[in-house]
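Read the single chain below, which is given as structure tokens and is the form predicted alone.
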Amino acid sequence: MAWRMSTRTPASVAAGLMAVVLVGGAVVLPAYASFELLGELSILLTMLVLAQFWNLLAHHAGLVSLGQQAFVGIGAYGLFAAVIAYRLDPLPAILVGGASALVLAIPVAVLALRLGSVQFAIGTWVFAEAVRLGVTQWNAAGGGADLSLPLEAREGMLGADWVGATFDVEAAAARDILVYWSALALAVLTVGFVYRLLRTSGGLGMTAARVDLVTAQSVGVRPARMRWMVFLAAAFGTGVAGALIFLQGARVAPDTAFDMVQWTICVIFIVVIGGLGTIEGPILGVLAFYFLQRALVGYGDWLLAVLSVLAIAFMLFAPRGLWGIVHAATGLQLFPTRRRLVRNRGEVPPKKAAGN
């Protein structure tokens, strides 16, 4: 057969090779970078994870959530509970944070996925506020006060001795390196998961159902099942990211863990300014967010005002975001998901018959 379906492009192959080099460089970065930079990169990578999952929910599944901060907060408290109450090592406890968010998401999905788009957005926000208030009143979770990880748990973290000996650093610095590596691994796995999902028939069907539900159902697409899967996967990934974020600071409180501005509004900004509906967009968006934060670090609440104005400007004048501008100018697709016909290598097209 001379033809086959493929999503690969020369640009995507080059991007894959470049990604391997960048990830390899990022792994050995602790040998050269300051611990302040590693901390900033950890936050940047976890914000990328939050943005990728929100983008997957909002654009591809048609689920515009305003309550993702609930899963960030529950993920953080799940980690702290596992470490403080059950003496679990903080690194495997990160997965407990994700599992806690996943368990919380199941009853929410039962109710919220039956709602329309506007009701879903409002419902997830109300749910997140209810969870925040519940944690604030829960004495076992500190009753609204700060919780801190025990010193022995922080200093005795799994792998900390090896990292400390390898990089000749103290226990606190070794913990920062482990958190950075965990955030890097989570970001790579998240991008890979989203890209793989969008290339499957189920992912394509989910996107098609968002555009035209009736037509998609007529050809056998079952969007309800995919929305369930995406909602639960996003909850788990967001919970893991939340656990990592607060493991880095070793302290958690309800107001910071369930902060809607930090964990949902800023994430929406990252996706909108980077490019909604693309994998490349959140990557550019999180870089733009980082540099804006650095530029406006001394201006307090002005950061939120600037983010709001920029988001509105992009929605009006560049609705496809920064990556849309790059794609329009260059035609690049680093993570292509659209299938196209390509000729198999080594096969020669059949000759035309004489006289044709």
Second form
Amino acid sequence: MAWRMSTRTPASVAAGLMAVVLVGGAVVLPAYASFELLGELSILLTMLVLAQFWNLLAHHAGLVSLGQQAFVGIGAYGLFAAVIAYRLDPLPAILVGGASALVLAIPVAVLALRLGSVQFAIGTWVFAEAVRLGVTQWNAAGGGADLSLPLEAREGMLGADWVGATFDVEAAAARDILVYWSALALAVLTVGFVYRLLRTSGGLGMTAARVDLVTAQSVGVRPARMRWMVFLAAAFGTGVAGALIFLQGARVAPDTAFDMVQWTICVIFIVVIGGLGTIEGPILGVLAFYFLQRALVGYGDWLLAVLSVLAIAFMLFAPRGLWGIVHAATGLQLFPTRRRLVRNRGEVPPKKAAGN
Amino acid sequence: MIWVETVMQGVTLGGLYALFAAGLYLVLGVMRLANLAHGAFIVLAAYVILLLASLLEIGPLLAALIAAPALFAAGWLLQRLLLNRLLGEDILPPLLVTLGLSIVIQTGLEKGLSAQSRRISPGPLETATVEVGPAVVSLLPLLSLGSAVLVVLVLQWVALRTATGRALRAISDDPATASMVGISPPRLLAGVTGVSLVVATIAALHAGTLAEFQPASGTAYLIIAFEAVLIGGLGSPWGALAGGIVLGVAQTAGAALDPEWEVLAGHVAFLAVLLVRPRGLFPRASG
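Counterpart to the form predicted alone, namely the form predicted in complex with its partner chain:
Entire complex below, previous chain first.
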């Protein structure tokens, strides 16, 4: 066989190598960085996870959700319940948070996945509001008041001793390092998962179905199963992110855990500014968010308004976002999903047979 | 006979919700535009009425009459300059832009006028009541139900009996073909959004006199407006009224059981209707 299918480009190979270096650097970063920076990076990495999943849902699966805060919140409460009621170690309890979100996502999916797009957006929002109100009134969950993680659970976190000894830091700092590593692992796994999914035929078919359902169906694409899978995966990842965010703060309340502005609206603006429909977009968007936040220190209540104005401007004048501008100027693609035929290495191009 | 009063209260509350919904129904029905800024515009209109009434020392009704053309112009410009460029198969671009707009309006009101709760004084009407059968109902909620019925009747009449309504139904069914036979969607659609904000002004007059509001109230208005429209379905403006009443009755019934369940009961009713009838009680024949 002289030809094979590939999505690889020179830029993507370089990007892959650079990603390995970057992630490697990020893993050993706690030895050099201040704890303030680590805390900020943890938040940004979890925001990146939320943004990747929202983009996957909205752009590729055509599922515009306004209710992702339900999964952030239930992920946080899942973790707190596992740690407080069942004395689980906080680190494995992060996965309980993800699992709680996954379980919650099943009834949402049953109800919402057969709806039209407007009904889906509003339905997910109302569902999230109903869950928030339910948790607020549920006495076992604090009845609307704050819940705190017990100190001994936080200090005795799995691996905290080892981290404390290795980096020569106190217990609280060791916990922050563990949370940072978990956030890093989650972000890397999320980007890897989304990239892998978008290169499978199922993933490509799903995106095609969003653009033109009838044509996609006529060539055999059946998006329904993929959309189920993507919705549940996004709920799980969002739940894990929620668990991590509130593990870092060690305190949770319904209004912050189920905050639509923070966990859905902000995330939507990040995706729009960075660039809808790409993996690079949300990464750039989160970076833009970080620098905006720094630039607006002291004017915190303007941040959201500035984000909205930027998002409106991008939607009108550059609907592909920051990454769209970079891509148009350079042709660069770090996570290419387009399949191309390439010649196998070392083989001589076949000559045109004469007289045939 | 407590439940009779509960239902009556729910129905009149539903009238207010139908007013929230009617303006939204218009843009969603004609151009499939999910205007996430509709709630913020209702709050904006309420502040305009409040300011006009206190600056000019006039009654709220007169203030609303002055505010309405201004809101019409705002809607007209919004559609002409912004939203017309974003309409298409994909609901995402207009949805994102109106989401951003709602945040901008809310922040602007908070920064310009403070986040404090305000109320439009209804004057002597505040304590007026009327007897309806066995129940005694206060007049203000009843007036909002009357306004809602009136708005729905007007919308229905325009849609079915006028040339403009015929053109709008054509655009709603198939914008490309409609423009081929000489209907000019950009200007008509600008008018539709303008009228939708006039309806928002009527909603603001009632919401602002019935209860306190603040810049952040837009979110609560918006979720109720969408719930009512989607319960009702996009087939008829009567759907918005029906949806509003379903929500209002669910909320007052929930509150009768436990005051904390009021809002939750409305959400549960919405989700239940969507489970049984995904396209609402009065769905469109097609699309």
